[in-house]
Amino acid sequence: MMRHGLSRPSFLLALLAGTSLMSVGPAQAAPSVERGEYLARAADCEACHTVPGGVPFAGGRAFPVPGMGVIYAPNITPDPDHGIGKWTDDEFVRSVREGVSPGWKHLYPAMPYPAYARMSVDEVKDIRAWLATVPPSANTPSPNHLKFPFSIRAMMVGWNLLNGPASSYPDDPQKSAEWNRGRYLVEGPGHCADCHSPRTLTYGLSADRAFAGTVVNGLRAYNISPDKSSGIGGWSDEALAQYLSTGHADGHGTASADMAEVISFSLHYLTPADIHAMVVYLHDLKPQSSDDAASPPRKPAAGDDTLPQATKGARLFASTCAGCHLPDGSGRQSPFANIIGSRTLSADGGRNLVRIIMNGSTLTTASGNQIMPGFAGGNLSQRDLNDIAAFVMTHFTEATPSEDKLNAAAKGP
């Protein structure tokens, strides 16, 4: 590099400043805006950097971290004062792949930069090129509210030494091209483990229990390892691909809450080939057993006159839920209302079930938004909602509801 006219003092100053020195060589290709959009979708940037119903990428979404406080997503629109408009490409790359934004501001792992490090420098520059085309916003997100000592960003230096970031890795020659592509998407931009793997004492991702499921935002992110009883080992390739690309698979129900967001903002934009690659990789992971498995399903009879009326939960289900889901769970008009086989009907003591009944869920599909309304704060009491959940668990599955577990789930994290 010295041969290209850079003096020794300048070279040392550049190193101290943390800049990247490039040797003179062939001209680099311009960033691809089209590829950048695809990768930004694969990385699910919009969901995290957008307040529900707010300006896309303008930041401000709150991420409560139990025991630590609340982290707010930053504005990543091209606004020069409130977003990333003044950042250089290298600053953006370092932020995304290393978790260090301009001014040596270390990011918290709510930003999945250890996974994004699996993307190449050029790929991250492509994302930056596309983000430069979205409408700028002057929104200023709230500052983080973190307890001491977590408010000290310099602590992340030590966290990074223990937990990452990782790096892009070469293809495994012993595996197929599909498998390698799937690994890249699942472990890299898709950052699936960030929700579906438990955390260690240092809040790093557990390698020993990878993809075994955990609780995030008060909801169970299910086991997505190929374990046949508590994971996705019983799902066919076709069913899993349908679920990931559309948010619904017959016999497995419909995605809701956080997973519905992933489908809406990210996965439904991916090509069928990439979805299939993810399926190939997920089905080849190490099986992990977990204690949140769904109970065996029942097969209720069809027809309104077959719906039991012996309990309050049954009567409330008949008046509030059966209009869309039907007494046998097969759904009316839309296949997305079909809840037969859904893990949410019984898994983890009904944790997700009662939360979805309370808060509802929206899934964006090719045919428009599929909306499950929330009933919290309306004419039904929390006891009423718990009764509905208890009936659903016994009507559609062999689960035994626990009032204590339903109450705990209703209270949230």
Contents of the next structure:
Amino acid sequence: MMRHGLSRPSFLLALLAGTSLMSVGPAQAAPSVERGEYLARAADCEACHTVPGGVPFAGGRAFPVPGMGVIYAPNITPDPDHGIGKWTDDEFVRSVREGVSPGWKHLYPAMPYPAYARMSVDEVKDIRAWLATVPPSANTPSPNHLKFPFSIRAMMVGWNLLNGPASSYPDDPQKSAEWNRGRYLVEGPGHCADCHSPRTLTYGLSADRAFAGTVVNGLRAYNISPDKSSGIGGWSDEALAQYLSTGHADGHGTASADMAEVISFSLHYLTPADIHAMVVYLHDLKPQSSDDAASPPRKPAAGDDTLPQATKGARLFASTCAGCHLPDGSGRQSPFANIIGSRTLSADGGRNLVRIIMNGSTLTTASGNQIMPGFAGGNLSQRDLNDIAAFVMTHFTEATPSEDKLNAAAKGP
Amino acid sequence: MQTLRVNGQTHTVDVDPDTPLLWVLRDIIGLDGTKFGCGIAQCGVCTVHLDGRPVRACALQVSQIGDGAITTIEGLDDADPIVHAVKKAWIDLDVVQCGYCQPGQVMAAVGLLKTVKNPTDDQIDSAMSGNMCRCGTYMRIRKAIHLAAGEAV
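Switch from the form predicted alone, shown above, to the form predicted in complex with the partner chain and output its structure.
Zooming out: every chain and molecule, the one shown earlier first.
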């Protein structure tokens, strides 16, 4: 008899079994490690949760917040005691999307949870599934050093009311599928605005001046709105896609410092279709003009093999920089050393230029690492480095360097 | 596996794609005329030609070379009038002192004369500025390039 009918408890069991069977199907709720890895790259988790050169995801990287103190990125490896190995998936999702870790520990918005909330719960579970496969580390990062009252995490309850997590938004049917995918990548996992939008008085992201650029850690995060003169309005789709996926586009130079990290840890892993979607969305943003625009490049620089030897900056450029960048800036042996047209040559009074000459930059591409060494602390004084920067600004662009600005840039944040 | 064309010969080498060319030249292929200096493209001692253009082998990853033709100091063709003139000028003026940087200096000088037939002092200084010489033979190098330019015409 029982063969023809199920008792109520066994019917329930069968239902449960059915659900769990469904959940291991490929397109359904079971977390996908593969998709999680892709999303974790798109969300650039590694760059912040790793000390430069350290164990991936083991935390400890310092994030100075002006006026408030220093926040240290936590260990998010699957170590049960020092990482997040004991967290449930739901606790992980709540941390990433709402900024609340187990024990009602409110996260500070150095963690871009308002942007990550654009990812669905299932997508964040995918990220968790992949993070659970990275090697565990017993690293214990330093505790945050925050001034009172910022040291009170519960303050974030109020902050969240003002600037708080967005939610995943439905696709805009007026726009193309590419545009919608681009918006998701830029505003969600990519959290581009976290560096490229100015902050409001309460440290929220400015909606009025979205993507107009700002200063982060002493470096100018450039205007990436489609304004013709101060943003990316003059870039072709191809150039922007090339820049985002490889870190370099001829005529626009090479990504360096923090943007080089974004390319290295995140963007260079994205598919060409996703990069294209981001380009479509970025080119459709509201143009914002800003006062940090790069100066026009000076022509004809290409093919001009003779450097003026009249000033100290010129002689230092010849001996220190031209070995890789060539006298005309076109790059001796790597397309990544081609600096012609780069915003860094002149934007914001040479702020980034000075800091990159001082500290160098490393970019990881599909073909290996591209490294520019830093020149601070070597044989050259800061005065020498500023002289090089001033020469670069006047030789390759029409900028007028100001000594005060160069000195301020050299001092850093 | 990377395939490289060096001095007209094809070599297939089993190295990581980001291995610097200089390592492959000296340690694997055995062409040790090209010297190691600083390792960060600051001294010019490891200069070789990639499709005729002077490059720093210590900072050139093999994956970036593709099917470009590499020429080292061993592969300079004496039948080439510029190569011949540079070597002769170097001997005539006794340019070399300790000699360690000279393979790089010669490669840079040949590269310059291939693109600029009769360079001015400023052009020489610009093109040779990335090639250091601890003995300070710069004045003789400049003179030798002028001499070679005159003879190669």
